[in-house]
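Encoded as structure tokens, the following chain is the form predicted on its own, with no partner shown.
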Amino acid sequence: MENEFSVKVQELTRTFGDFVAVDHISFQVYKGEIFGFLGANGAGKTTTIKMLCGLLMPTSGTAYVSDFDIYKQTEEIKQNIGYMSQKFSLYEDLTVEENLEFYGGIYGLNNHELKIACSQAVHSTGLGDHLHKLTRDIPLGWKQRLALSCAIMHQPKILFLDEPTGGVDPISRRNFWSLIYDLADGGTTVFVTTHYMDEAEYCNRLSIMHDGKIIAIGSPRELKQSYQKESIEDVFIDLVKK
């Protein structure tokens, strides 16, 4: 029977000297779901994503991404995921199209595959009118669409998005989430970190992280019912105060 989980984490821990950034966290992410990590800055969300993407070695614990061990199979993990960091390194002096071609090349796409991938990315994100503009000249909301396009050029099974909508206006955020839903509907597992309470409501399931620990996990509805609150923001505030 095929494994139903895209990500499996058990007692994952990362320390920096005496500081515990991620403290024995355990969770699982189902294939094709939108799984959210909600927490304030410094809660440990980015450190967790970096470990799962093979960019940072854990101190202890275990984790598997697409059934690949994060200790032993980091290269296999990188081939099967897409990663959009908080500060995605788009090349400002390249056009939108040149950025797409560059990242497609990094993922090893041949010319035929690259042409198809660029076409699909432009179609799915609506970048057509901006293709020949320098990346520095397009608005932030469109830059984030471009960053997403670059992260999915190779059609990854799992997409990691670290604070993907930071700094953009509410309409751009809502439009970006429409793209995330489209990807999930197509079978992509989406793992997203956020500190926006309204975005947390968009996730299929959600973990709330505080001081390196996961202090609650469940669907937004389950969490609101469990803590008898009307919003995830109220749940979050109630948990963090304890």
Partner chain sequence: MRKIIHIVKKEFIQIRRDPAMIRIIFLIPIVQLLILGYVVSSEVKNIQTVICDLDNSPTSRQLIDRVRNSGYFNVKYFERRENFLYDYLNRSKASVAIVIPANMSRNLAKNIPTEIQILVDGVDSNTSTIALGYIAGILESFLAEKLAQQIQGGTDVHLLTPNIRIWYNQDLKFKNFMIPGLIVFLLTMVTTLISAMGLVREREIGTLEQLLVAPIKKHELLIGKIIPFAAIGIIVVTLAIAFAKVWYNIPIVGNLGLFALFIIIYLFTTLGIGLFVSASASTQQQAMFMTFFFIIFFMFLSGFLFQVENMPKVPQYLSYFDPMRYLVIVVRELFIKGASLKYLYWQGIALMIFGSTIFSFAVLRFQRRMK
The other form holds:
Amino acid sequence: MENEFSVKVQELTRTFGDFVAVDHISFQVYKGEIFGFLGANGAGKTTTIKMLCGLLMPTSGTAYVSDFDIYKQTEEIKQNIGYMSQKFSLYEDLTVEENLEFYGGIYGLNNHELKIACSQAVHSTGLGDHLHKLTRDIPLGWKQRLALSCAIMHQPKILFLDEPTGGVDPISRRNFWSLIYDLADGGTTVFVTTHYMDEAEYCNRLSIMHDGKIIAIGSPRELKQSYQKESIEDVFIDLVKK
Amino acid sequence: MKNSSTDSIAPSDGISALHKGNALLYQLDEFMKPRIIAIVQKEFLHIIRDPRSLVIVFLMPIIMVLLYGYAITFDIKEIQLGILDENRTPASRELVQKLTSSNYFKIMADLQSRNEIEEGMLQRRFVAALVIPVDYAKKLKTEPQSQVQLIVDGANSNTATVAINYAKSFFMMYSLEMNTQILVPPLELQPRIWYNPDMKSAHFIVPGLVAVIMMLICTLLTSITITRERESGTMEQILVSPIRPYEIIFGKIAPYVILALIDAIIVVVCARIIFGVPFRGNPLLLLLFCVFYVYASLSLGVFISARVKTQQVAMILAQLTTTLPAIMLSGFIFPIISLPIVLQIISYLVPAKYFLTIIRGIMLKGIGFGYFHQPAIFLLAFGTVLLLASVNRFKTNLEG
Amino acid sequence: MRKIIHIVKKEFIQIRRDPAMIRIIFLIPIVQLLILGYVVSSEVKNIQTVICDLDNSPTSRQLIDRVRNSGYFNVKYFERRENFLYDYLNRSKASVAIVIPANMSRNLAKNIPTEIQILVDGVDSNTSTIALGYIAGILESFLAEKLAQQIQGGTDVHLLTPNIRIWYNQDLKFKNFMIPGLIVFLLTMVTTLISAMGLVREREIGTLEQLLVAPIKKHELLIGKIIPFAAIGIIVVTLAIAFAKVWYNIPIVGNLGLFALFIIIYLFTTLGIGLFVSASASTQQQAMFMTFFFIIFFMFLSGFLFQVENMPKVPQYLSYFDPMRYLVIVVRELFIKGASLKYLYWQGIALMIFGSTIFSFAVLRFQRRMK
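Starting from the form predicted on its own shown above, please give the structure in the form predicted in complex with the partner chain.
Zooming out: every chain and molecule, the one shown earlier first.
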């Protein structure tokens, strides 16, 4: 049992004053799967992901990430996860290579490991041409790939992506998702939030969030079948309307 | 208000065609239009939603008034003195007694040996030491001219100078007392001090604070607010609307004009109540000149923000080109006339210098408009030149 | 440790890439030293003066020459009508007016008391006090000479005069006193400001969040961020001292190594304040204002510009809570008098207490804020 799940969440809740951002949610994420969190803006996706990454303390409930308790073992969790947020925080005044080295460095890679991780990142993302350019000078799609590379320099077991493709063109998005598939094939669990319906279809399993609650969970196919809809979009609209 | 801001967008495209001959009138008309109000309103919301900034804007002047009003004192009270009496006779004790009762000196230490002088000065117990020599009493009776030694710690040359002057006049008086047969030439100084007869530093400093604080708010806040808007990308949003550059500028600075004026009033009221600074002139005249000054300083703030790209640079530049000169090169504390000539020339470009003349003139001297032609003209010219320069620059900077 | 090095490295790269920052760090202290140095060490002189000589005798002209040659007064105007003097003061054309009464020389010869009237614009109380002091001094020496003529004839006089010796700053140069204080002020300003901005900026651009999900300890992050600022502080101070030495030719009698030690202790305070501001503010604007507030407070109560001993009681007590006060004393005593540690250990202890309290308070604040 213990080895089966990457993330286990029970009755997780977070309130801000009177506002309940996340309302007693429970779910599990299997190792090596791409788990999607679908929901409108403000549904509680980002709050959930922040709690799992140790950026925010839950109000109540339990959650384990890689078998570590999110209340007590945040440091252990941090060692095992990668995180990339919607604004993919890069240092614009550092070059691509310097960003990679920096993020690898703060995860504790030594020089040798850094070199290997950098060349791997260059190999898998094709950032080679841009390596010595300032980050502010490269196109958005490349920045996003760079942000992903930075987040996986230390080969995390679980990768949290919080709306990673916001504002990026469709081709870049497709390229980005192929990178995510590569990662999942390599055994990394990917936990991704999105409000793009087409992206939802790419996930192995999907949970739909609305007003802080999980209102449906399952593989895209299962969801479409049980609600008898053609697409996830229709499922989503149908669910949210209720 | 919301309605008005939307319907104001409509007419701007046809401007040139419709009002070619009457552009100025149209601009005046347009100036009153509500879209400028929309910006003013938004700017006010920014200020109100950020309580910390609000506290700064209103609390800072009061704290500064207290701090400056009390902490800035120029007068040197008594000179701390150490005494080494090697004579120890009734005559030497009489001298020490006289020194003690004078208002010039405060006896801090009765020294036993010369080594203790240096020790005491390094410990900063006293800044001057008087050595009464072994043969003091004898020489005082026999010689026409005898001496005591005064050793002065020169580190703070101001205090040292005062100590020396005090000593000179003390011993002159003492000599005359001992030699009653000398006729003192009967020439006396009769000082009459105008405007600030008690020579209170607060009367000098606190009105000057109005100039500093207004400068701070006008330039620092405006230059930051415009660059912030650019950094967060909202400026672009505003620019795609048919609003014109000068409308943005006027709309953004209007709230700060009001804040700056409120602060000016706070400081003047504090000056009056806490420090009893007189207000001899016309308050309305002062308010008018405040507006002139605000105009000049805001233009400076806009000028800076039209030139720089990030908040950080804007802030530091604003501090260096406005606040610091307003404190250092305006005559606020340090008289301009004593500065090296190069700095005196630079000081002509500091708006605060002109405003200081005005506010001190009005509050302390009670003089009227007739005395302020020059500073008034300068402030208006300064503001206009910079504003015109920034409106042009503003647009290109935003596009580039 | 390796993680800290990476953060330090990143900070330095960022500083190197930001020309504005480099200018702030290197150019601005020099420019400020250049301008403020002259301003703060300026002695009152060139006092604009108008003289109304109603006596117009050799004696009165002699007196006027003394006023002119003293170097303190700029006698710009002569006025024949006493009631016109008012206008000179109102228009700020002159801040001192001297009226020599019509019969001064005659009265002096006959020993009839005579008063010389001095009108002073009291608005600038400092300048006017000093101006009055100067005039009193001039008159005193004028009288002393007249006295000496009298005494030459007499026999039975016993005068007592002080034999004045000046220690430490023999030429009584005000700049020797002010410039070292200014160096401390610049150090305080630069280090507080840049450290206050450092973390707020990361928060604003969002990279702080990225750092917080990394397995890096709060203290590692802190140390990594702070080392570059401390380095900058040390560079600024070194540059400023070198410049002060070369340009203003100020004496440095004491041990610079000892000074370096004090600087390092002091940096805990300024960086701590910067860090505290950084952890408390959510925008750069707020950080800027909070820093500005601290700096103003420090500047005025430190005794750098105004002697603490001359202040009223309350500001005097408050000044004990101003860490800059202690370093200002240290720098002056060290540079001018060459004082040894024996005379400065109280300042050292005070600075250590400030440094450790403020710094640990800031760290706590930082850790709480990051949760």
